[in-house]
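What follows is a single chain, given as structure tokens, in the form predicted on its own.
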Amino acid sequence: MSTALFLNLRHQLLAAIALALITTMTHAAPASVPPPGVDKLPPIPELPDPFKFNDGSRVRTKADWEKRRAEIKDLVLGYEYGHPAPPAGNVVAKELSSKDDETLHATVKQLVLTMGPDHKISTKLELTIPAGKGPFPVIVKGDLCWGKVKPEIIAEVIKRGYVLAEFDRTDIAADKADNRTTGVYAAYGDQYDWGCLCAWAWGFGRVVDYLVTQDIIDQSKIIDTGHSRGGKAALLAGGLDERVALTVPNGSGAGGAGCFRVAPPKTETLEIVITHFPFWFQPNFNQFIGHVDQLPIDQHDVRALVAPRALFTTDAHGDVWANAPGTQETYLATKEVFDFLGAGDKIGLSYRQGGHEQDAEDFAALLDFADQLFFKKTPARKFDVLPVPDAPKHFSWTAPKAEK
């Protein structure tokens, strides 16, 4: 063997070492390997470009995107949300009680999943069930901790031949800064870096491992979806776990499908929402009030991990907390994304008239996005009406053209 080719695959061998050790590293303890601080990071006045790599490189085919979309996760995580524990591997659903509904036309469960270490995490969860053998779609939404969804809503989605599931987040983690004697946060002490938001992500997730062990679910149609803070918790749960097919913030603002860079008057913005909810984000995360330019990502980032799953997003004119124009901005930077993975009539938008909630217009536009998608019904609407349609871009990047 000759010095050069020895040398050459020593360097390799070495090299190859080295990025096991950093990669075990990284999952073994995510928090413990920061990225970049604000201070070694360039401004970026205008919304990240999602189709360049770290390196300056640019995405050119769609296997790119997956290298692509895995280095946005990673920033993502590292520098918004937190790192979230693997899947628990272990949920239980215990059967606390189930009764049909004659005016509903449904059977409805009330259970409660047990997970994590020794069994110690906990969320309720109710299913109402349209009549009939299935698989039936569904509709998984953790916003239980503030009631359960209207009457007039469940009829509707149990009509559409949808199962609801509802769960309790806030039974996950504690919707609180001192939260770390429940849930998660109790059960896998400080083993992770995670907001509160991510903590619901995985919650998300947990419920999807039950659903999927059901017959009556149709395991290809999983809808995620939450409002407000929970509409945050759903689109990000929606861009981790790759089970779900459709995943729907609604009135999410910033922090959700908002965004950071692009925040007028009278919105939630990023100093706002860490200053009133610091516990939602990874702790250092805070580095970036004043600095919104230098945050190498934008909620368009964490909407493109969706991407080439279904991804609509439910809005009110009147909610402007919840900052129709940046909405607006990620929606339209995002499709960049769905349209360079031939996916673009799997990303819409909502908007309604009124304030913040989610309603039955809400429900209803959600319905016929998901009739469409899975069943390819005609809407009697349309999913790409802006709601600010004079408003500029905030990007100058388009999506390259996908080589083969």
Ligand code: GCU
Given for the second form:
Amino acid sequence: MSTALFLNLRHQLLAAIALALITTMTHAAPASVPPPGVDKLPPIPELPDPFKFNDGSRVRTKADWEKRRAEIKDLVLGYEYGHPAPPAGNVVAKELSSKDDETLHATVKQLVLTMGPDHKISTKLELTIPAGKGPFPVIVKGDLCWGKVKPEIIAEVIKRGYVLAEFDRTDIAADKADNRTTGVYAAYGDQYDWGCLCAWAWGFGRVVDYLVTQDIIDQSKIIDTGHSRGGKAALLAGGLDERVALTVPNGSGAGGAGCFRVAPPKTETLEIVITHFPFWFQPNFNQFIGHVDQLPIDQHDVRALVAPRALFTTDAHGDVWANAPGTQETYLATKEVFDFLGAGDKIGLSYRQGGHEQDAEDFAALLDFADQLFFKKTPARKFDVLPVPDAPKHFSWTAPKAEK
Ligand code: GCU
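Moving from the form predicted on its own, what structure would you give for the form predicted together with alpha-D-glucopyranuronic acid (GCU)?
So here's everything in the complex, that chain up top.
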């Protein structure tokens, strides 16, 4: 037998075994059963086809997509982020202070949310609420650990009639390797294999649990956003929580809206992010170091969990680390899913000049996208301008023609 034929047969055999194993794994799906290891997974050099079921058949109808989405969710959690605890179901809010800000025409409230086993988990929450009766759309952001967003941004958010809800994701899970004695890890012990990004996404969900009990909040207009590692968490949170109408990761790159397979020099790769921040991910995600092509998913699959709800990414041309070519790639790949679901206008991206932050321009873009989505306002900008229009595409599949 020629070497090429042998390798081809070996490849096909490995692919068949892996698909069978993944199919078993995703149908059973208890968090404790580890999915097949990298040694059992076939290489997929291009971005994996999100429409291909684990058994090799392809999505044909919108109802099929729901089933495929469940498989993608299992793969994304099983390999990359780990599994979260179920919703705590017992979130309690304590208001610490409430002040009217007459210049801002808003009320600023400081709260503490407690939740989980024996209410052991708590997070600070700051709400800035426009004057008036509401109900208002709300922007949830977990980056209070880096300080509140700048006053000029808050002023714009309030002027546009949105509530800003800022919590501290590091209260939920400390952002360091040695984080087992606080937050969700202390409260739940070793029951779940969640890394920080998954724990933070869970935290977004608990803030939403509280917000939806408040009359001032329009439950149909919830936005999750965050910057960088906070953007990675916001993306996963929006992907998992179907109450979120619009998901807006900013500068999120590797493990966020970027791409693992398309990561040119000077951008953050899978190897780099896992080596520096192993505690952000499922503990076995490091098996893909040097084997990125064997990862059964890529970040377009994480994005696809959001569809057909809205997804908008904001980034900067100068933020090379966050990988513009890869973010463009995952945008184009995920757009196939949105188009298939008849929601092509619900995915967008925006690049500005400058570097790695979530600045006033990013918030202006977010608000423009949200105003169009929620209030049919005509935006002053386009949401489909590619950052590297001449870059080659790294996937050959396209969306199936939707059948009824
Ligand atoms: C590091 C890390 C990035 C992350 C960023 C941040 O640069 O490599 O993945 O997004 O920190 O959170 O600011």
